[in-house]
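Here you get one chain, nothing else, as structure tokens; it is the form predicted on its own.
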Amino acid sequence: MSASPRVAANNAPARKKQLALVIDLNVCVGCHACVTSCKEWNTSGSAGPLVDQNAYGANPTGTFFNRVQTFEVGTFPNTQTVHFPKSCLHCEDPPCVPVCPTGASYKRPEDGIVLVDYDKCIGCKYCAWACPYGAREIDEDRKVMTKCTLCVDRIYDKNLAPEDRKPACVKACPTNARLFGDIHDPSSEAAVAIRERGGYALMPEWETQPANHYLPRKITEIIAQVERES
């Protein structure tokens, strides 16, 4: 898929800059370092506190911006375990924004990040119903909708060293399975990975133009084929 600027479904001009994550499914080991680092950074930052209620009870609830789903694919005995991280995809044509009755959900024109203004949010959950990816969660304590911010309070923090101005999940990943950058900049690491390694968007049929992309599991498939032939 091309990383060049596109025209949104509503025929509005594509943004010049679109920050996003690119996740390499070949090397994600499902360690949940991205989940815990995301929780730690955001619960103590401008987005938090992210509440957990009855965390060790029969019906726990918790607010997470990032989750990792793990499942098996294939037919026994040739099965593989897939770890699939998922968070807000920062769609270029986000359906969560126009349904918000108070304007709390919005997309920043300067970098394409989709955010929530907690002062305006009334917790109606319209954005959660509109999102086809299940990326919105309600904070049961504050009664506001929450989501990944791409660590907007971190990536622009000039008090941090330039190499640390990345989302917490990217910094924490031990296998470098997460890339971050402007996918509309053809020379960026994220755009190059999408272009050269067959990066794809999740559920493109919804025509939301997700900014986050995934790199397909190709290395594992090649190894499995060699093992079967040997």
Given for the second form:
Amino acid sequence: MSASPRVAANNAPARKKQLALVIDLNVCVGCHACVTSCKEWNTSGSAGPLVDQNAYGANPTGTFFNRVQTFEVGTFPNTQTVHFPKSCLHCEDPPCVPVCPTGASYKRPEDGIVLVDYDKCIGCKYCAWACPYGAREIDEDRKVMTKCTLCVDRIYDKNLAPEDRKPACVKACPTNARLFGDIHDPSSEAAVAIRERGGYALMPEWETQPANHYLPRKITEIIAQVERES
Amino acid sequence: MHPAFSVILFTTLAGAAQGLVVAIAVAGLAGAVLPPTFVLTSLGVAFVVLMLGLVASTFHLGRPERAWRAVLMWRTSWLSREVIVLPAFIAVVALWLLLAWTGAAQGLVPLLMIAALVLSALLWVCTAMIYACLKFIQEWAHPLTLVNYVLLGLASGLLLAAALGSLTGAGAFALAAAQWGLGFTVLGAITRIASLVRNAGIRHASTLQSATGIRGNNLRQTSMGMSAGAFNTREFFHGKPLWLVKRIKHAFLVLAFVVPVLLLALALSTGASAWLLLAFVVQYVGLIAERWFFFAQARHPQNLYYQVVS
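Moving on from the form predicted on its own, kindly provide the form predicted in complex with the partner chain as a structure.
Below: every chain and molecule of the assembly, starting with the one above.
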């Protein structure tokens, strides 16, 4: 057969770009550097300000695009602590977008980033209801819905050095647990990681096709396999 | 979900007004001769109640001054469709009220009645589909959501129509409305209980396992990543103890269905209009509890990520 996959791929229409994060659960240490760097960049960038309430009081709360949660799996003494960063997954079929009554929520055709136009948002919160992941947070001061922008005001900035044109969380991660790239480009670091290291999506049951993927922990995989076999 | 009072008030008020308008329109189209005072009073009440509902709904918005933008995405958004249909329905009721008041252009009234019926039906569809289209909120994603919005709205509106009819000298209409109201209250009780039974047996498709993809047994959260809560912990949890939620369920079953049925039976046997008014008021209170429970019972999958503060 002369028609190699490479030729077929070249003849296929140009793939649409889909930027995304790939999060490596093997190396995330739960330091929250991605949380604070996200807040720092975005509160002063085009997505901001991300307002806090009661910031210096007993119960501080506020708007964040990114959270790091912690889970424990297994039975003592064979337990694993898994730190789990969580932000908007930039779904390829985002359920938050069609429900928006004003068109403030949209998915960019050019790179697949899901964004909110803060000048059009009426703060009805329906998009947050329509996101199974709880990725959106309303800004209680500005009264508009906010969410991860994949640092859209940073990744294309020609004034930054090329190696800095990445989301703030990716740059801040001390263990390189966050990979960034076009998952539709098979040669990108993100796509290679998904393909070769079993990258998976969250809540596949709702068919939202999240663009962000997670790399499973090798050690929990091995333990789970041993448990299955025993 | 956290029940928002703005939405509870809007859906119950609009439902009652829609039922009331449907009752007069159907009676009018069926050829019933209704006393002008009754028609004028009823349309006036419907208009005021709809405006109250509209005002209540704007309290749900962070930026009500931009509410006009919500008409733009009607191709994809049920909320957008509702934002278009509601003012159209109010406009038809207002025009009908104006004609009833001035006595002008009576030839238009049958057309307005048909328009009111169609728009009222569309409004019920839009309101219910806002909830029923969210497939991962499994308590809502079912045809019974639509059925209940329609039947409970009709029951409430018919009881209001019966009360207004008996207070303004439309005795024959009031009797018929009370009988139909009784029927729809019983029917609504059956379908609402059916949805309670269905929701009690739901197996939620999302689990902590599918939400995180972490393999292995005995998976549990040890930290949600913040200590003092966030939008995610305020908007999607009702925060009330289980016993209170159960009591509100029992309260709505008694107030929206049992008591109104008894009061309607009393009204139909004695002919006293006070019982009709009381039946409507008690049922309305019951429907507020019903709507509160409708929101509180819905378990959003995002709650899986927000279980433990530390």
